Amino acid sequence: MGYTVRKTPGDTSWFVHDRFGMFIHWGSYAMAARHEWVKNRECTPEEHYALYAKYFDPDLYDAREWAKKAKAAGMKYAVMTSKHHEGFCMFDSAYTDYKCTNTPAGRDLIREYVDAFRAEGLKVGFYYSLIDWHHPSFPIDRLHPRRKDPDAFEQNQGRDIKVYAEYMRNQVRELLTNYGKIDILWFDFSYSQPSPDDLPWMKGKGKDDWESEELIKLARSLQPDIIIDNRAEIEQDLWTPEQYQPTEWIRDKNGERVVWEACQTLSGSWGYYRDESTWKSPEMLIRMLVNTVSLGGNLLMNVGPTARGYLDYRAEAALGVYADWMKYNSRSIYGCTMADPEFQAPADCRLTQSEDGKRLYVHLFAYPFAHLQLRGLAGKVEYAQFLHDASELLFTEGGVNHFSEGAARGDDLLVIELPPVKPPVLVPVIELFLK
């Protein structure tokens, strides 16, 4: 079995096996506690925004606890923000004073993350924002918090994107040199297309501004196997649909299947948002993971720690949902991908299949009464069981074994007999051992 996927410059073999990772959006914006784009949304004055760094003191930050929670949730890798659009660095960069070591935190927070997650056997990655609303050489544009200032045009004079591009390369060199082997580099993001919001002297930014070719060349020279996303506006290893659930395998502009990863949030915000209320239901959390893998993708699910450095009760509860389900059902996720096209999912079900093609997994989004009918599988299944407890499920072939008139028939039909009561599993999984 298997699908032909576009070859990647980096090593994605482990990535497409592990399938599930933790995104961590954490920065000084956690102090505001109202979205990581708060500086953009509110055009926060610089003197007020500076207070967040001045008083940033994550005294309850324990990266080891985060790593244990990620591992328990079934996550196999993590990507943490080293610098978000606000420009505040969560590592001890030699190229700026706007960093965590110059706050009451007084230490390199990225270092602790790397060490803790590695100790739990998880792969580690860095998110690095191409945008920087703090750097004095970053030109003001339609996303910049100073865009509405009466003197924005004057403030913009003398800003040189080439100076900023060199700054980025220097920081990426630090990140890929000072912390050992790094598995993923997640750039974010390009916006080079013109917009109605642009003033005549403004423009968006893309690969030419970031000098992306040099940036990526540098990264690969330092970490040859690293996985890099496409958001520097040059196609690399990883396509990254955001806050969107694809309905088919992601393809490139030539129609070729690619390695992809859906990045999603537990709620409607990436950074900690105290009053945000659109937290996803337990059912939706599990379905998003299953949906993604059933289409050949990975899921990168985000947590937004508080400014004191812990995951709040809502995030912990959501991670607990994954932990409870993955403890018994992870075999249908790890090392799995989209099922062979000959296998069609029944209504309200999703299929995944093991890489070796020997096992097919049927995820029951809605629990059917008495029988599950699977077309095209008659004569192809040797044994069936619930995955969560390995309890046998009996099946018939050629039709539903029932006295009623009109019961389904067909030479290709496999019918699994189900107990009348749904098992105590959020999304039950049937494991089919293929002949």
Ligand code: GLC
Given for the second form:
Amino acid sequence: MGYTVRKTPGDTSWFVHDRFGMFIHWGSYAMAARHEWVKNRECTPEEHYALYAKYFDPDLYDAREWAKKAKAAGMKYAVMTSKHHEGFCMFDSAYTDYKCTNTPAGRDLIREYVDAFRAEGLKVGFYYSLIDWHHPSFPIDRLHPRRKDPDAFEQNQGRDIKVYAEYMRNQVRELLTNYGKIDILWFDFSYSQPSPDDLPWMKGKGKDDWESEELIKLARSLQPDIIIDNRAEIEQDLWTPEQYQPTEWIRDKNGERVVWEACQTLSGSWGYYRDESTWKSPEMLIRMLVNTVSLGGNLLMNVGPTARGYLDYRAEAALGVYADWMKYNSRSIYGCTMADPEFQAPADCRLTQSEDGKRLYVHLFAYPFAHLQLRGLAGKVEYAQFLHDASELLFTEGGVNHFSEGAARGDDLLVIELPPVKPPVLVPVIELFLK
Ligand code: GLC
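Target state, the form predicted in complex with the named molecule; input state, the form predicted alone:
Below is the entire complex, every chain and molecule, led by the chain shown above.
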């Protein structure tokens, strides 16, 4: 049992066991409540965007509440935005005045997050945006909110990305020094390839602009076990497919399987978006988690808190869906990975297998009528049950032969008898104890 996976510089042993985390996108953009890219999309004038910080007052923020909800949902770690592309810092940085402690919030919101989530036993990580649309040394480019200003070129004079790269090192040093053990550092993102949107004096930004090698070296010197993603444009511990469903175990350019984490949103936005309506169904939420683990990956599912500091009713409902399912079925997620290739999932099913190889989990995305036939499992299963209530499931080997005498029998088939009525579980799971 087991797949060869590319070694990682950081300690990913707990990560590939825990499988499920909470992404938290929270910043002054929650005031606009129109997506975390609102400043880019609307080219918001600086004086207007400053109002969001001026009036940012998350008076209902209680990180302990968030942590309890994440834990109940079965999430084992969290990654919260310490600074997003807008440049507003959710922590008390000595290198900028554009931070939450200088708003009506008046407190270090990241500090409360790490304390609360650790208290609930979750690992903690920081998202840190490489992009910064507020910093005076960050060169204006095709993504920058000032890109369409008539005097954008003039505004850009004197901006030195080296000054900004040092600013990032200083802030990463603060984040990895002042808040205890940090388990994940999630950089975002590089765009070094030229684009038709580049004006002649603009260019994208990548590892050389961020001085990524030095930034990552600093991070690892401060937190040797830390897990770092690949978006500073240097491959590290994590590959990070986003907003799509991989169909196979992510591999590097040499074809080697890697540690990977899909990051997804409950709706169409990372940051709080009041009027966004594409919220995923309960079934889709569970299927995304199962799909990801069935391919050897982790799921980082995002919440975007409101500017008052609480998770809105839609996010709370989604976390409740996870809590209800994980309460009875988390055994098919934690410590599990892609099933051995000898096991083929029947139609509308996904398989996961325990790391020790002894338990195979069959997730029923569509509830079959009467029987479930699993090819290649005859003679290999000692016992079968529904995972949610440990109720026995009887099985036979060879094909189903109700009045189909003479039909070719699938001697390698395991045939599990199922109750005619689907159990009260969004995605029922069959637990097979292998011989
Ligand atoms: C994309 C979005 C960014 C978000 C990130 C999460 O990079 O631009 O807003 O934070 O995805 O992975």
